[in-house]
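The chain below stands alone and is given in C-alpha cells; this is the form predicted alone.
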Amino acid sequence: MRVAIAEARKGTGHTSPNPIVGAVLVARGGVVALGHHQKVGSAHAEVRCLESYGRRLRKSDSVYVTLEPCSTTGRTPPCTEAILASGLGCVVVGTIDPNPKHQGRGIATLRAAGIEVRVGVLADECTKLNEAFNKWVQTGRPLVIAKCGMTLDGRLTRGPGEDQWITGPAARRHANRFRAQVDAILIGAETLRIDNPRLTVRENPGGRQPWRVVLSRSGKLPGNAHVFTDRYANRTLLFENKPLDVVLDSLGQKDVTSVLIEGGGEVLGQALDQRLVNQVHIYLGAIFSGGPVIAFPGTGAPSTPEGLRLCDLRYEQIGDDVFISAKARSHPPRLQ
C-alpha cells in the first residue's frame, strides 16, 4: 500500500476534480504492475494497472488500491467491472469512497461477486492524499488554504519606497510550485491594484493553470491588469460584491476542489473571521517591518479559547525564511 500511495502522488495537480489514486498489482508472489490516475477522463489507477500487466490473473493474485474502486459509470466505465473481468481474487483498499452517493458500493459489488476485499490498510495516509477532493465531494465547497508571506511582526508589506519582497527567492519558488496543486488562486481587488500579480504557475512549465479569482466590491478594476490581458485571461473569474462563502459555493459548482487565498490582508481576515480556512501556508520572513498591512486583520476571536486552533504543524527552513503549514482543527461556525 505504501507503494500505491507513492504511485498515487504522481497524479498530484493533474486529476481534479477527480481524486489522485494509486494501484499495485501483486501476482505470482511479487509486484508485477503499477498504475495511477493521470488526468480527468483517462483510465483510473486500477484499470491502468491491470491493463499494463495484460494477462489473465488467478484467484491468488491481489490488487492494492488507495481508494475504493468506483462502481458507477462516469467519464469512464466502473473499475469494479475491470477487476471482476481480470480473474484476481483479492482487493486491498486503503480508504472508502468519501462520496455519500457511492460510499461502500464498490466494495459491496466486489464481495457479492466472491472477491475478497480488505479495507482500511494505511487508511489515514490514503485519506490525506485527497483532502481537497474529500471536502468538496462531501460539502460542495473547495478546501481553503490561506497563504501569505509575512514579517516577524505579522505584516504583509514593508515601508514606502523599500524593496517589497518579504521572503527570499527560494521561498517564493517554493510557494509558486504549490500553485500547480490547487484549482484556484484567490485575491482581493486591492492586491490586484497595488501588485498587479500574474498568479501563474512559473515553476511548472506546461502544467495546468489554476483559475484566478478576483473579489471586488465595486468592480472598478484596471482593465490592463495581467490577469485580464495575458494568455490565461479566460482563466480569470471576477466576483463583484459577493460574500466569500457565496464565492466558495460558486467555485465548488465549477468543480473547483481547492482554493489558495493569496491576499490581501482584508480577504485573509474575512476568511479567518468566518471560519472558512482549512489550512494555512505561512512564509515567515526574517524581518521586522512595521508595514501598514496586517496579515490577518478583522474582528478577531472574542477570546483566546475561541481562536482558530491548528494541528499537524510543520516547519521548514527555506533559505533565511521559515515555512509553516498547518490544518485547522474542526470547529463550529462562528455565530453572526
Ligand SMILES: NC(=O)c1ccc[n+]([C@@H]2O[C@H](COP(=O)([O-])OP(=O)(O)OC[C@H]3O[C@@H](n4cnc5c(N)ncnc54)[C@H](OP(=O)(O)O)[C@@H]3O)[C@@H](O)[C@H]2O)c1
Given for the second form:
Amino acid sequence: MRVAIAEARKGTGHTSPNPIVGAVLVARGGVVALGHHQKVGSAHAEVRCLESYGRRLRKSDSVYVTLEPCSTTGRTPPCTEAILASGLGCVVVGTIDPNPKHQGRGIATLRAAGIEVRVGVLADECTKLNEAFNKWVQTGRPLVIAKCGMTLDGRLTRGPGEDQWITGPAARRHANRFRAQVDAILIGAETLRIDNPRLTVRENPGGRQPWRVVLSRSGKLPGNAHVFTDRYANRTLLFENKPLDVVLDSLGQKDVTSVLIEGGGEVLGQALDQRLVNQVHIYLGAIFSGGPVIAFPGTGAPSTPEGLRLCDLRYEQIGDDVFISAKARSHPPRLQ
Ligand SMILES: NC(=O)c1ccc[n+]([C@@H]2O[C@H](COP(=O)([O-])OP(=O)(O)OC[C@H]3O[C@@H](n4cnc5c(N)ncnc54)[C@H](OP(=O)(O)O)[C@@H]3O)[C@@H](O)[C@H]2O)c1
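For the form predicted in complex with this ligand instead of the form predicted alone, what are the coordinates?
In what comes next, the whole complex appears, and the chain from above leads the way.
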C-alpha cells in the first residue's frame, strides 16, 4: 500500500475534480504493475495496472488500491467490472469512497462476486491523500487554505513596487509551487489594486492554471490588471457583493475542490471569523514592519477558547523565513 500511495502522489495537481489514486498489482508472488490516475477522463489507477500487465490473472493474485474501486459508470466504465474480468482473487483497499452516493458500493459488488476484499490498510494515509476532494464531495464546498507572507509582528504590509517582499525568494518559490496543487486562488480587491498580482503558477509551463478569484464590493477595479488582461484572463472570476461562504459554494459548483486565499488581510479575517479556514500556510519573514495591514483582523474570536486551534503543525526553515503549515481542528461552538 505504501507503494500505491507513492504512485498516487504522481497525480498531485492533475486529477481535480477527481481524487489522486494509486494501485499496485501483485501476481505470481511479485509486483507486476503500478498505476495511478493521471487526469480526469483517463483510466483509473487499478484499471491502468490491469491494462499495463495485460495478462490473465489468477485467484492468488491481488491488487492494492488507495481508494475503493468505483462501481458506477462515470467518465470511465466501473473499475469493479475490470477487476472481475481480470480473474484476480483479492483486492486490498486503503480507504472507502468518501462520496456518500458511492460509499461501500464497490466493495459490496466485489464481495458479492466472490472476491476477497480487505479494507482499511494505511487508511489514514490514504484518506489524507485527498483532503480537498473528500471535503468537496461531502459538502459541495472546496477546502480552504489561508496563505500569507507575514512579518513577525503579524502584518502583511507591502507597498507598491517590486522590492516590497516580506519573505525571500526561496520562500516565494515554495509558495508559488503550491499554487499548482489548488483549483483556485482568491484575493480581495485591495490586493489587486495595490499589488496587481498575476496569481499564476510560474514553474509549470503549459500546466493547468488555477482559477483566479477576485472579491469586490465597490466594483472599482483596474481594467488593465494582469488577471484581466494576460493569457489566462479567461481563468479569472469576479464576485461582487457576495458573502465568502456563498462564493465558496459557487466555486464548489464549478468543480473547484480547493481554494487558496492569498489575502489580503480583510479577506483572511473574514474567512477566519466565519470559520471557513481548513488549513493555513504562513510564511513568516524575519522582519518587523508595524503598520495598518494586519494579517487576520476581522472581529476576532470573542475568547481564546473560541479561537481556531491548529493541529498537524509543520515548521520548515526556508532561507531566513519560516514556513508554518497546519490544519484547523474542528471548530468549537461559539460560547453563548
Ligand atoms: N503579505 C502577503 O502575503 C500579502 C498578500 C496579499 C495582500 N497583501 C497586502 O495586503 C494589502 C491589502 O489587504 P487589505 O486587507 O487592505 O484588503 P484585501 O483583503 O486585499 O481586499 C479588501 C477588499 O476586498 C473586497 N472584499 C472583501 N470581502 C469581500 C466580500 N465578501 N465580497 C465582496 N468584496 C469583498 C472589498 O473590495 P472593494 O474595496 O472593491 O469593495 C474590500 O475593500 C495590500 O497592501 C497588499 O499588498 C499582502
